[in-house]
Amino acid sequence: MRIMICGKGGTGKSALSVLIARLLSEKYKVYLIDSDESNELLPKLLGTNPPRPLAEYLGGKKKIFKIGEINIVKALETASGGIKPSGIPEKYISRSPEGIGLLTIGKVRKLGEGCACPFNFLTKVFLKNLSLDQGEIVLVDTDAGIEHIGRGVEEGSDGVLAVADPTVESLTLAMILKDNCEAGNKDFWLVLNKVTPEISEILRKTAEKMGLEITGTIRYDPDIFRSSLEGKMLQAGDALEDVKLLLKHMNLL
């Protein structure tokens, strides 16, 4: 199964991606794809070193569009057909202490180097042609916002988990994601993140008025904020129990 974890900036997608990956790794072989061209913290949160960007394997960002989808697939596919995470060269994948495989699509780092469009294209092609073995799950930590919808990245996914923080803006973006998932016959889940009991009730009422069904709620967890602030391997307390419940509601645990 291929699940994209989406939402506006600051909702906690990366931290939630790590917690989900850890819990699922107890039952599945999990791969986490970093498709956010801006963030840097994900490897540290996961407890591993950054892998070489997958875009580099294809000759760099500027060559991705020139290569095209067919040749990208040819460059990445295995002898048995399709792109398999296990077939990616080792230096382009790193592993957490739990055995979670981390892949990075690419990063924008230089003045004037251009937009992240080639990275979105590569993510789309990678997911569409991904061949998973039984018991394998791929999670995608997406870039902030919903530009990836315009790039058609969701085409290669089986479902979208929308992460909403205590703002109406995040619920509005979740509504757009929901509509696109329904149009594309994809699974859709919504989780409220970083909430207190009082805020949770307000968000639930707002979501209900918008026609959004909430799959789970993740409490504000100071352990997450502390480890993120210190740039260390992610620690979680109450939030971890909430994520377990979320995954049960998603029928993944």
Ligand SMILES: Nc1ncnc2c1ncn2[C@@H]1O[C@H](COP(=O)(O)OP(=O)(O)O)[C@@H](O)[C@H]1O
Second form
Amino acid sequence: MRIMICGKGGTGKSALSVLIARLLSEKYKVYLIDSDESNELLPKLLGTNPPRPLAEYLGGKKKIFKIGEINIVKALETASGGIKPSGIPEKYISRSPEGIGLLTIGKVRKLGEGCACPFNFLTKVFLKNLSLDQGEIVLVDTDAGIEHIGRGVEEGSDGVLAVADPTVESLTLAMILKDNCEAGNKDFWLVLNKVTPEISEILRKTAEKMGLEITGTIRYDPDIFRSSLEGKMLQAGDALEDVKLLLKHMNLL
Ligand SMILES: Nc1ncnc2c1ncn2[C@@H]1O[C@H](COP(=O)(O)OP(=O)(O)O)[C@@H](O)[C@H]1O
Ligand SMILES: [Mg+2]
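The form predicted alone done, now the form predicted together with the ligand:
Time for the whole complex; same chain goes first.
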């Protein structure tokens, strides 16, 4: 299964990606793909080093559109046929202490180097052609907002987990994600993050009016917040129980 974790910037996609990956790693072989072309914190939150970007394996960002889907697939294919996470060379995968494999697509770093479109294209091609073994699961921590929809990245996934924080804006984006998932026959789940019981109630009512079903709610957890503040391996307190419940509702635990 390939699940994209999407939503407005700052809603908690990266924090939840790490917590979900950790919990799922007790049951599955988990790969986490960092497809955010800007942020750097994910490897630290996961407790590992950044791997070399997959774009580099293909000769760099500028080559990605030139070589196109067929040649990207050829370059990534292993002897066993199909793109298997286990076949990706080690320097392009870092491992967390729990054994979660982290891959990163690429980062925009230099003035005038061009947009992130080739990275989105690579994520789509990679996900679409990925052949997973029984018990393997892939999570994609996406960039802020929904620009990746325009590039059709979701085509390569089986479902989207939309993360909303306490803003109407993030529910509006979740709604757009839901509509696209329905049109593309993908699973869709919605999680409200960083909520208190009072906030959760307000958001619930708004979501209901919008026709959005809520799969789970994650409480505001100062331990999570502190990890990002200090740039350290992600710690979570009571919110971990909420994430477990979310995964149960998603039928993954
Ligand atoms: N449940 C939570 N409780 C408290 N803070 C949270 C929670 N989830 C995320 N955060 C904080 O919100 C901020 C944005 O989280 P992050 O995962 O980087 O968001 P995104 O990846 O969506 O941009 C960080 O400071 C993070 O620690
Ligand atoms: Mg992030």
